[in-house]
Each structure stands twice: as C-alpha cells, then as structure tokens.
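First, one chain by itself: the form predicted on its own, in structure tokens.
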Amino acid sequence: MSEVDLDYEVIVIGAGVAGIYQIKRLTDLGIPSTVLEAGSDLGGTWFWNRYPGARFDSESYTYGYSWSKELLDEWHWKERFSGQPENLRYLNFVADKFDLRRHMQFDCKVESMRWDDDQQFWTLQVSDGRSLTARIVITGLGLLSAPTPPRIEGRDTFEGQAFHTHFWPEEPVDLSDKRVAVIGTGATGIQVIGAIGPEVGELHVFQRRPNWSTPLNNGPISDEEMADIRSRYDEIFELCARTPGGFIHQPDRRGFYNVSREDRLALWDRLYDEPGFGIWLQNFLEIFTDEAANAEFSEYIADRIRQRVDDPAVAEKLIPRDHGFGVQRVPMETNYFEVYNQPNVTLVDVSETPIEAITPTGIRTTEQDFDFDVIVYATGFDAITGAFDRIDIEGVGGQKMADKWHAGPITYLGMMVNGFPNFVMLAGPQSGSASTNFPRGIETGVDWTTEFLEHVWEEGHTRFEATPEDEAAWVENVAMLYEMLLLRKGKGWFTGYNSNVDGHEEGVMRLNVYNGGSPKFSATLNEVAADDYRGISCE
C-alpha cells in the first residue's frame, strides 16, 4: 500500500454536544482534525430547535460537560432545566474558552463517503463542492437532528407561515392575535403548546395519538444553591455515572409488590410534584416489566390528567390508550394540560377526523375546513438512524449503509459497522448515548473512542473493524434487552416507529437503542478495552 496524503487523519461529522468534545480530545494530542458541521455554526440540537418552549429534561447541571473543573467553576446554570437559548451559549462558551472554533468548517454538509479498501482512507464529499479525504471518521450527529414533515397533500399551497419546529425561524416569530395550527402532540409538540398557548390569537391542536406527559416542574437556580452544586459536582456526576438513565434519579428497587397501595401513591404524589424525571426514573423497575404494575401506575398518571382539564371530553383523548406510561421517552411538560382550559385553544382528534389535506388558507380535515395564519408541523423526526441514512456512505465493496440498515441498524457497541472500517459513531443506534442522559454518555463514548484511536495510532494500525460475529452477537444482545421491557410495544422512536418515514411505520420495530442503562454499558465498553478490543479487528 502506498502513502496517501490525507486531508485529515481524522474526520469529525457534527458539532453539537458531542463533536465539540471530540475535537477537542483530538486536539489536545495533536491529531490533524476538523469537524465537518452542516449549520452555519456550532451547537448541533441547541443551534437548530429555537421552537418557543424548547428546553433540557435533564437537570443543567448534569447536562454540562464534567471534563473541565474550571468550566463547572465558571459557568452559572440558570434555571433548573436550561433553555435553547442558554444552552446555545454554553456551548458557544466552552467553544471559545478552549478555541475550538477554529478546528470547525460550517456550512459544510456532508452528502457522501466513500472507502476506499485499496489505500485505506475515506473521501467526503461535502456540499460546498470539495471532496476531502481522512483516515478515519467520527459521527456526532444527534440522535433527532432529521427532522420529517408530514405526509400531507397540499403542503406546499399554503400562503401563511409554515415551518417544521426543527427550522423554527432565527428572527422572532410573532403569534400574537394569529390563527396557529399545530400538528403534533410528541415531546416537541408538548413543549411548543404549552410556550404559545397563553399568547397566540387562536391554537388548534391537531393531535393523532396522545402522549403521556408530567410536569417539569423547573425553577430558577440561585447563588447560592449554585455554589452548592459546584461544591458537589463530583458526587452528582458519579451518581449519573450510577444510575441507569445517567440522571440524578436512581429507581426504587424495593419491589412494586412489597409497597402497599397506600404507600405506591405516597410515592407518586411525590414524585409528581417534584422537578424532572424522577416520575419516571425513580419508580419502580416493575413499571417498565410488568404489564399490571404498568396500568395501576398509568391509571394513576391519567386521572392526574383529569385533575388538570376541565373538560372531561378533551381529558380522556389526551390520556393514551394504545401505550403505558413509560414504555416509550416520556416528554416533560410546563402547564401543557392547562392550555386546553383556554376558551382559544381547540383539540382536534385526527383519529376521528383525518387530515385530508393542506389547504392555501389552512387544514382540511374529513369534517370540515380550517383558517389559519401560521401552521407548525411538530411531526417529529426519523429518529437515531435518519442522520446516517441522509448521508450516502458507500463501505467495503460498495456496500450502502442504508441498504445493511434496511431493517433496522446492525452495530458493535452501537460504535462500529462491519463493512466500514476506520468508522466510529459517538451516538449511534444501538450505543448507550442512544438512551441516557446525552452528555453522560457521550464523554462516555468519546473518552473510548479517543483511548482505542490512542491504541490503533501507537500499535501503527492503518485500519480497523468490527468483526461480523462480535457484531452479530451485540445485535442479538441489544434484542434480548428489548424482550425484557414492555416498550417493546411502545411506537416511540426508542422503536423507530414513525409513518412519516417509509419502512418505519406502525408493526415494524428497529432496535434502536441499548436498554442494559449506562453502567452496564460502560462496564462493556472497558471491558472490550481490556481484551485487546475484543471484536474489533486491527491491521
């Protein structure tokens, strides 16, 4: 094999949470590197959903990066649960104070890569025009940074404003007196109609199927409670390193049926009105296994439901039927349920009255038509494998990634891909970023990542790979891990369900995420480091 002379040694793809991280462990050893980014600056999620409400369900504090002392020293969290607003300047903050910026190109999609077996190297193609070319790649490109529009005809006629909620506009979008149509009640849609209920002229809500959804319950952090977390930043990061979800909530484990009734709804009361997804992550395991203990505790988030809207009729298609609280990502809401109490609010059920089209002054539904000014389409996205599958990554033989992920995504580690070498994801299907607190997982996978890169360069390894059985083997594993839990019925993106995208639709299941919870993943991971990178072969 020849000598090339490569562009890069590595390539990073993304400059969110986990691109920016990246470059910088590349840096500080001296690799030649750069991050490739399709928006026209850095922050990834936080860059591109500046929809109103758009905010972390998980605590800021242990959101933000845990590598840097003086970081944790100097950056003050505002609120409990930080806004895109905020959480656009942190990243900007970090950035800057470490000088990154200038290891990153902007406007520079990536639209394909190319292996090339022969000389061992990558060519991206990127959509300024050049072609580039690196030794090894690395994806940081979020687990729902694809955004779908929906499927509906006429979406094009209309002559008010439209916009997905992920290309929410840069300048501000006035809703004051306007007539708003939302379509979609997921997390995104939660978020966005609770923000605009209170100032919007008119809101109807196109709903399909409801959701659950508890409160946020967030708040100001002061001074003073500040300081304190500063003081414990240790200890809070290594409870998220403890807990499965990679959060401050760690599960009850004294067993559902050893807790009397009585003592279950002390518990969820408590719960309930306490910040964040403690509701969630610190009930019991059983809620998550077990289909009784499932209803009991979704019976009980239901009538909490009731207890908040006024009309009976609109509070029982808000409560979901064909899911259990918990089987699928549970959205965090800040007076969601309220917003339908407002005599301008209107909840549209498109299971009774299908969406027939989009109309140049509105929404035609089967019953009747519909004015408005402004339409957001909170219609999700192609969640976990959309952001791979919109890049043209051509592996060994010309082999398509799209085609192996055909039926859902084939990994080692939810890191590697048999068949295209040198490739590494930090979030990819099937990882442990993929179902955890992000940021916990990513320094997770970028700290892996960056030590077996260390290995390859001073071992003088040109290539790497995932070896098919260990691959097959971790595929195998991850389904196991679904079998166990009941949100294998869930058709939430943790399912890779979505009838917005063809081959995802309702009855086909994509294992898309790692459910064994972080330590368990991580204690994987260290132990494939231990064996010499057990199922990774290295030339």
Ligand code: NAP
Contents of the next structure:
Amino acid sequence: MSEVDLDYEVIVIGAGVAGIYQIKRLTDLGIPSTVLEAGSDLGGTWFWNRYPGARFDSESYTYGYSWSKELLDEWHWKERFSGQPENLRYLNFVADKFDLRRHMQFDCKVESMRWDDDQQFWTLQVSDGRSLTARIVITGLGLLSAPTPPRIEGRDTFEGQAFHTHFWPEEPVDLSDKRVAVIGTGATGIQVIGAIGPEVGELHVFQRRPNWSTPLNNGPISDEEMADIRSRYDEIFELCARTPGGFIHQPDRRGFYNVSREDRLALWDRLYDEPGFGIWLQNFLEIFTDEAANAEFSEYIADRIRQRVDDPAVAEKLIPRDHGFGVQRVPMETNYFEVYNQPNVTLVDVSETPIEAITPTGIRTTEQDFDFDVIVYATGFDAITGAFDRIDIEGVGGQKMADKWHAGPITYLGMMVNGFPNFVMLAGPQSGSASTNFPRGIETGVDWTTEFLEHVWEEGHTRFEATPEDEAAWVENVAMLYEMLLLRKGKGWFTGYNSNVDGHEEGVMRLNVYNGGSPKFSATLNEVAADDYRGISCE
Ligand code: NAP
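The form predicted in complex with the named molecule is what I want next, because the block you gave corresponds to the form predicted on its own; please supply it.
Okay, now the whole complex, with that chain kicking things off.
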C-alpha cells in the first residue's frame, strides 16, 4: 500500500439514528470522520416521513438512545408511541447536545463509491460534485429509505397534488374539503388513513391486499410515569436485550397446545387492549411456526375486525385471506377500522377492479373513473437493499454490489460483504438489527463496529474484509432460519417482495433479514469478536 493523503479516515453515509450515534463514537475517539447525508438536515426516517399519523410502533422510551444517562434524564417522552415531529425534535436535541452537527454535511447524496485495492481506500462521488476519499466507509442508509411509487400508467399526467408518503410536504397540506385517494394499506397507509380519515372531505382507499392490523393503544406519558420510566431505564434496556424483537415484549412460552382455548382467548383479549406489539410478540411462539395455531389466532383477529366495521361486506374485504397474522410486519393502527364506518370514506378493492391508469383528474379502475384533488402513494419501499442499489458501489476487481446482490443480499453477519473491503453496514441486510426494534439493533451494530475499528487501528491494519467461506456460512444460517418460520410465506419486505421493483415481484424470495432474534445476534457478534474477529481477514 502506498501512502495517500485521504480526506477522512471514516465516512459515514446517512445522518439518521445510526449515523448520529456512529459519528458520536468516532469523534469521541478523535477519528477524522464525517457524515454525508442526502437530505437537507439530519433525522433519516424521521426527517423524511412527515405524513399525518407517522409515529413509532416501538414504545418511545425503548426507541431513544440508551448510551447517555444525562440524555435519558433530560428527555421527556410525551406519548407512549411518539409522533414524527417529536421524534425529529429528539434527534436534533441529541445532535445539538453532543455538538454533532458540525461533523455532518447535508444535501450530499453519495452517488458512487469505488474501492482502490492498490492503495486501499474508497473514493465517493457526491451529488455536489466533490470526490471524497476515506479509508473506511460505514453505512447508516436505512432499511426502508428508498421509496417506490407505483408503476401505474399516467402517473405524470395527474393535475392535482400527488406524493409518496415518504415525500409528504414539509408545509401543512390542507385536506379538509378535498377529495383524497390513498393507494396502499401497509403500515404507512394504515397510519395515514387513520389520521386523515376524520378530516378529509372524501377519502377513497385503494386496497390491493389487506394487512392484519391491531390497535396501537397510544396514550400520553405523564410526568410521574416518565419519572418512573427514568428510574427503570437500566431494567428496560436489559429487558429489550433479552427479547427476540428487542422490544419490552417477551413471547408466551407456555406452549399453544398446553393452554386451553379459554385461556388462549383470555390472553388474546388482554393483549388486544394493551399498547403496542404485545399482541404479536407476547403471543405464543407457535403463531410464528405452526399453521393451525396461526390460523386459529388469525380467525380471532378477523372477528375483532368484524366487530369494528359496520358493513359486513367491507369488513370481509379488510380481512387478509392470503397470509396469516404476523407473517408480514404487523401494522399498528389507531381508529383504522372505524374510519370505514364514516360516510365520507370508501374502500375500493383493486384486487377485484384493478387500477388501469392515473388520469389528469384522478384514478381509473376497470370499473370506474374517480376524480381527486390529492393522490397519496403509500406504496412502500425498495426495502433492505434498495438504498444500497441506489449508490453505484464498486468493490475489488470492479465488482458491483448491485450485481452481487441481484438475487438478494449476501453478507457476513449483516455487517460486511466479501469483495468490498473496509466497508461496514450498521443495521445492514441480514443483520439482527434489521428485524428488531431498530434503534436497539443499531446500538448493537454501532458499538460492535466501533470496537472492531479500534482493534483494526490498534493492530495497524489498513484493510479488512469478510472471508467468502464465513460469508457463505452466514447466508446459509439466515436461510435456515427462514425455513423455520411461517414468515417465509409472506409477501412483504421480510421476503423482498415489492411489485414496483424489477425482480422483486411475487415469488422471488430474498433472504433480507436475520430471524434469530436480538439476543442470539448480539451473542454471535460477541463470539466473533472474542475469537479474534473470526471470518474477517485483516492486513
Ligand atoms: P408496504 O408495507 O410495502 O405497503 C405498501 C402498500 O402499497 C401495500 O398495501 C401494497 O399492496 C400497496 N401497493 C404497492 N403498489 C401498489 C399498486 N401498484 N397498486 C395498489 N397497491 C399497491 O409499505 P409501508 O406501508 O410504507 O411499510 C413499509 C415498512 O415501513 C413497514 O412494514 C414498517 O416496517 C415500516 N413502517 C414503520 C412504521 C412505524 O414504525 N410506525 C410506520 C410505517 C412504516 P400489496 O400488499 O398488494 O403489494
């Protein structure tokens, strides 16, 4: 390796939850580093997704950073599941408190990255025209940050206002008295429909496949409750570290078939009324693995939907038929089903009458022409690998990451990729972080990465790379975990389904996430570190 004068030792891409913490760790160590962020300010997910109803599905106090007692003492979460404006304020508060903003560069979209294997550094081409060099690149790109508008003919011809939820305008959009369409009923659609339904003039929801959805049961957090939470933070974070999902919810390990039907119903009645993901994650483990157990529980939730929707025909349309409860990511809802009881709200089942085109005045289905003032595309993301694919990443010998990952991600521990040296992903594809309470997993990723890099620097290494054998073994492990779970049958981002992305359409299974759970993932990372970073060749 020849000596080169690099701009930075480390470039972090993305100033979201991951990038903010990673730059804190790096600058605490005095490492010359910067964050490049495509947006005009920090916040990642919470900077972009400003649609009405956008809020955590994680308990707020499990979403915040755990690494500063002072921060934990100072910040007061006001709602059990905090909303987007407050979440963005929180991330800004953190950045300002620790003076991190000066290490961030905004409006800097990384367009390409090339690895120089002779001199061992990365060159990043940035949207503002600069080329920046760094020994190491760390990504905090977000797993759901590459929005996908629907591939529907005529989208550009619409003369009203139209946007993907990810790009909901920063200035308030007045929807009262407007005729509004929402296309998409995933977690985002369900939040936005529940929030705007009571306010808009007319709302038409274009649903292709319904999702199982259960009440968020949000509520305020009083001063007294917050004081209690503060006194229990250690306990709360320890609990999150012990649960598979990284949440406060522990699965019920009694065994579905060891519990009477009456007791099962009692558990479900209780969980349905409790806040958050308990109904999914405090349930029997068989819900995730056993078709019959899953079917019985799904029918229980179907009955709940029937009880909440006045028109039986509409209720039946809102009940999923093609997948069981929880095999796709469960959207949490607030008043979602009641919205369909309002006279100004209409459900359009586009599985029966598909959308043919967006027209200058609205939407045309096979049955009818609808006129709208506003069309909202709640049509999701090119999840997990989309944000990587949108950067032209070229590794050793000119190999492109997008080519290597054409049929799905291939990683070691979800953190590194063979052929792409000095490259680390925080909460990457196939990491435990990708399938759990994101910030908990992100902290695991940042802490492990920082310790690994300290090791690299102490040992005087200038190049590190996952070995092909260990990478292959990790992918095999990820594949085996999918085989054990019913979620392999879901058509959602866990399996890489997206009808609006070439090659991600129905039936194309991608091994996107690690399903072994938080404790096992953390334990594996610790074992790898203790075993002299097994699977990573350093020179
Ligand atoms: P999504 O789950 O992928 O949902 C996209 C929706 O758009 C689906 O209902 C899909 O229908 C529909 N759709 C796509 N193209 C269509 C077309 N051409 N015509 C008709 N319908 C179309 O995306 P998302 O709702 O944005 O959620 C993605 C993930 O983001 C969630 O699973 C969650 O992890 C995360 N999220 C989290 C929160 C939170 O924590 N509070 C909130 C929102 C989102 P099909 O199912 O038929 O494809």
